[in-house]
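First, one chain by itself in structure tokens, the form predicted alone.
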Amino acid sequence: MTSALRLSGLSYRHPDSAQPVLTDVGLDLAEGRMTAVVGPSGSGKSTLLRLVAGLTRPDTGDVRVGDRSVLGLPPERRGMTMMFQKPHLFPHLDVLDNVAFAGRVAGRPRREAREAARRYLTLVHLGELASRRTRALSGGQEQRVALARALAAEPEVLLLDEPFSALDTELRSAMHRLLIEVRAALEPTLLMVTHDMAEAALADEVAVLVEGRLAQVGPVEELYSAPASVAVARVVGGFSEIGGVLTPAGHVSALGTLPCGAATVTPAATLLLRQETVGITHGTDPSATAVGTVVGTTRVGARQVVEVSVSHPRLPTAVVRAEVPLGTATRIGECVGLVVAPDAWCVPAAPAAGLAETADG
């Protein structure tokens, strides 16, 4: 498969700072193909799409779009269009000339920039609010017709910095269909920087940045099924962190042993145990893996989540999520036992030099 976009060994650091922001990131973006690069903030998400886009120069490495080196280009010349937050649209200008600017400034003539522009509005749904004033437009409209004039460019790579972030829940997800409906009709190749993970699983492959290097990049399934480790999980969310001991028959901790395949010891290592997989039965039930105290309830949307502390009198205590239909009754004290699903958890290896697993990145 081409590659319409790659990234080698990036790596910048503010010239008033000690530390870098991003350390020898390489990416490999396979034309037609959605990445979306995910990380705690101040883990050097924008600053990477600044220096792919061109208004900021790396220290090392190249950006190369196609078979060529852009990175001595200027930011117009690159093949490459940015969708910010904000829409940034043109106040003295139509709907449509707002998209038809895009073809406008590649040098095309009037007539057949404004073709193109109507062409791209249909696209996102808006062909007929052609003549309206930007003024007038919501905010959800105003972020289409951004969307529309950056795919009016015609782009080698569209570059999207959080564009839906300032939309309400609402808005945001019918941004994400028209997205998905952008890619079915056109291909696009797409660069994306969120901090939302729902958002981040529109595309291919998600790669997450922790403290300017590269933790992890996958298919979304894959970094919730086998996270690289605990600073890859902490982004991805949803996890029980166990602390424990790694032994040939398998974790040790409050839980138990839960086996995985471990062929060496290791004196400390941390279970990761997504919290769909668990169940809550009685306290007595004879099928719970652990018995435990309900410690705290929370509803996220739609599920709710209890969470269940599993003390051990030699090992550290266990706090462990569990998401259960919500309304289930639960209360804080109750004796409750935790049913955990087979081979639902895993335990990753440490982390690289430099990667501290630290919550906050």
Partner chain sequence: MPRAPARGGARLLLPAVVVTGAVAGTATVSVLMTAFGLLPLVGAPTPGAAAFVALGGDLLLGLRESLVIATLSTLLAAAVGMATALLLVRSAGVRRRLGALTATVLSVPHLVGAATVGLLLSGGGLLPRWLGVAPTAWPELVGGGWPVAVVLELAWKESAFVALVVTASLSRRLTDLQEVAAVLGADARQRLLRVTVPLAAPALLASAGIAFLYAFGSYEVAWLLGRAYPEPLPVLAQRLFSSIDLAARPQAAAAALVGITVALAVAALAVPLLRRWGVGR
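Positions refer to the first chain, counted from 1. Between two forms, the rigid core is defined as the largest C-alpha subset superposing within 1.5 Å. Everything quoted here is computed from the prediction, not taken from an experiment. First, how it differs from the form predicted in complex with its partner chain.
Relative to the superposed core, Arg68 shifts its CA atom by less than 2 Å between these two forms.
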The other form holds:
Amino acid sequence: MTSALRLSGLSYRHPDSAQPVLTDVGLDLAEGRMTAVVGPSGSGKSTLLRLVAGLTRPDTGDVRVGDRSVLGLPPERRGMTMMFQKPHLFPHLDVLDNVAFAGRVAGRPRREAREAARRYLTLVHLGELASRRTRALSGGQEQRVALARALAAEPEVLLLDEPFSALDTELRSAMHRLLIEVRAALEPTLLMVTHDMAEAALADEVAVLVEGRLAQVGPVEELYSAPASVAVARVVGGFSEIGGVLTPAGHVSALGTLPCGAATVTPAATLLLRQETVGITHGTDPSATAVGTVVGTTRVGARQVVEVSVSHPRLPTAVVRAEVPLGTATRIGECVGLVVAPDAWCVPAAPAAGLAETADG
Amino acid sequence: MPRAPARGGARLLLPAVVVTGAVAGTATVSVLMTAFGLLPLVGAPTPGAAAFVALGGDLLLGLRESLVIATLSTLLAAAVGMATALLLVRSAGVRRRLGALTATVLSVPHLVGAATVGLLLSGGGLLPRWLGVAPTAWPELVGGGWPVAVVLELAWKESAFVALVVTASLSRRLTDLQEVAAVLGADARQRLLRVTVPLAAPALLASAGIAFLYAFGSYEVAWLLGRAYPEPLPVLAQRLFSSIDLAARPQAAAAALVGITVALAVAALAVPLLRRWGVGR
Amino acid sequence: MSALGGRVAVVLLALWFALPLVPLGLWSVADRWPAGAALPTQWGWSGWQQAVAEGGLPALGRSAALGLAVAALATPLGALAGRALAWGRSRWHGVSAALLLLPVALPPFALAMGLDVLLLRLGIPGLVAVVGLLVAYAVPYTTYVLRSAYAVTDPQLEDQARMLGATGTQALRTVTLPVLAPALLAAAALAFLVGWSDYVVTVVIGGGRLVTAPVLVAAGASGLGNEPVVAVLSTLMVVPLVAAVLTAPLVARSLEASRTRR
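Following the display of the form predicted alone, present the structure of the form predicted in complex with its partner chain.
Let us now look at the entire complex, which starts with that chain.
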């Protein structure tokens, strides 16, 4: 498999800021695959896309499309296009001419460009709106036209900058389905930035950006089962962080000694427990891993997340979150037993997080 | 229950509509009646088109002169204003320096503009002095055979107006759309021709339309800087209107009526065009 | 466009805009400037003395008063109409919007003649007719500016204030008006300019008995040998406006700053 886009050593600092936005970011995108970059707001996600697109110049590093470096090229000659958070349709052109824009500026005759545009418009299910003025469109339609316009540019790489985040939940999942259809039909190489893990799950590979550095790159399952650091776990969400020490027998904490896989060999280690793998039983259940007190509950759809505090005479108190079906009777202050799945995961203790080895394959 | 403040009922429009309608309507009707002899200063009304007949060729020449002045000055103002706007939106540094200058020119009253353009372009003006040309060798830009100074003054002021209107319409969204165009493959020239210019076009047309109407109806610039004959409509009308001969009043009103009619016709032609271009969004 | 071409264009445009203002500055401090001389041969303030002697100061005062009167009337009218056009919808909106823009198309000299003819018959004082006509010419600008400002202001802002316990008047006074303050100021400034700059309306209505600054400038400029006094009066007409234009961004910024500090 050839790589369609290769980023290496990209760093960028705003001219009037001491803190770098991006530090030494490297990423490899295989042709026809989709990669998502996730990270908290301010982690430099959008800046990364602007560097790739050529809208901003990196301080160091290289951007290669296929075999050639495009660093010296202006955005319009990089063979990429980008979809922004807002649709940014050209108000002076109708829907079809918006989609035909790239064809026209590439020098194709108007008829031909419009014919090609019509095919892309049909692909996003808006064929019948071709002659509409752009201001007569709804928000979801606008973003679909923007997607058709980007696809019609037939880029080697399509960059997506949180393109669906301004839409409501229903429209967003419709756009996600559309993206799956488009991928099946055209197999474009996609690089998408998002802060939504559900959206990132559309991608073949997810890269986690924390404070301007790539903290982990891998399939989305891996981020859930083996996050490289506490910071990655926080971006992914849904983990309980249990401080403790790694010994040959396993991770030792208020929960006891738990056998675990690890991304670390340092003694100070944080045990990461996914909330959906922790079960709750009554306080006297002998099969319980540990016993603690309920300190809070939150309902999430048809489930509820129960926070249980487990104290220990010598070790620091651990707070474990368990996701259980709604209706599992729990009161604040109740004494409950916790059942922890045997395959737990340890990472270096929180403050030392930073740059763990990326655990990609 | 306390009433909510009216959000935007027709009631709120009433004061402005009444004032504008009353003033403009009364004045227009009065011009119309005077021109057709129905409102003499003294004596009985003598209905008819006598005033138009008496003016004859002067009326047509005046109309032509007004149209020539308005057309030339508008074209020049649109070209210079558009060029200025394109430079203003391109860089913040230019915006700081040139922006203040255009705003200054915009705030200069046309009469003052006419006075100073006279001091610049006449035979004894600044330009021939600085270029070392004797007053007698200097072309008659002021009051000469062609309304050069008139056109230049109007174009000078109105180019600042065009520049500010176009800049304001572009500044909001230009950067975003330029970036989109770039990532869709448009180079700098294509971005100018396919994005910036079409985006500016509605504002350019609207401001040029307003500049044309202003130049067409403007009195003081042509009066100060123009030639004695033929006079554009406003100068012709005002000379007749202030004449001691009271019989000249209907003729002044006739010239004014022609001015009103042509201006309204131009506006009526321009508005649908502008609407098609998407002005007023 | 190359960087050099851009710079040349900026210089040429700067000349185009600035050059016509240069004679005002030079003539206003020239006591003697014989034909052919590139610069005045004798500098001095005689133009200023003459301008004062000819009643320049009261004339400027009358122009300012005219501008303030027009601004005081046209700004509220424009605010009401702008609010209605931006926030409301009725079958009168289209035709009202067109009617309010109409004065832009009507030549001022023509309407002024129409009103002057009626003054004696209707017994309206000339000053009222002058102000009324200038207000009609200012309303398109104030309406346009305030309509745009209302259009980018969310009507729910006022609703929010009501839901926090403000009365309708309080909501208007404490929320909407402060939010619109910059636009109100801009609209008032444009309306002021209409009155301050007017020449033809004051001359046609009432035969020029109202001696404003433009009337004096015109009288000087249409004769010979009055260059210094014309330049001085013109400068006095332009300088306050230029000062306002140049300080407006600073004022706006400090207003903004004081608002965020609170």
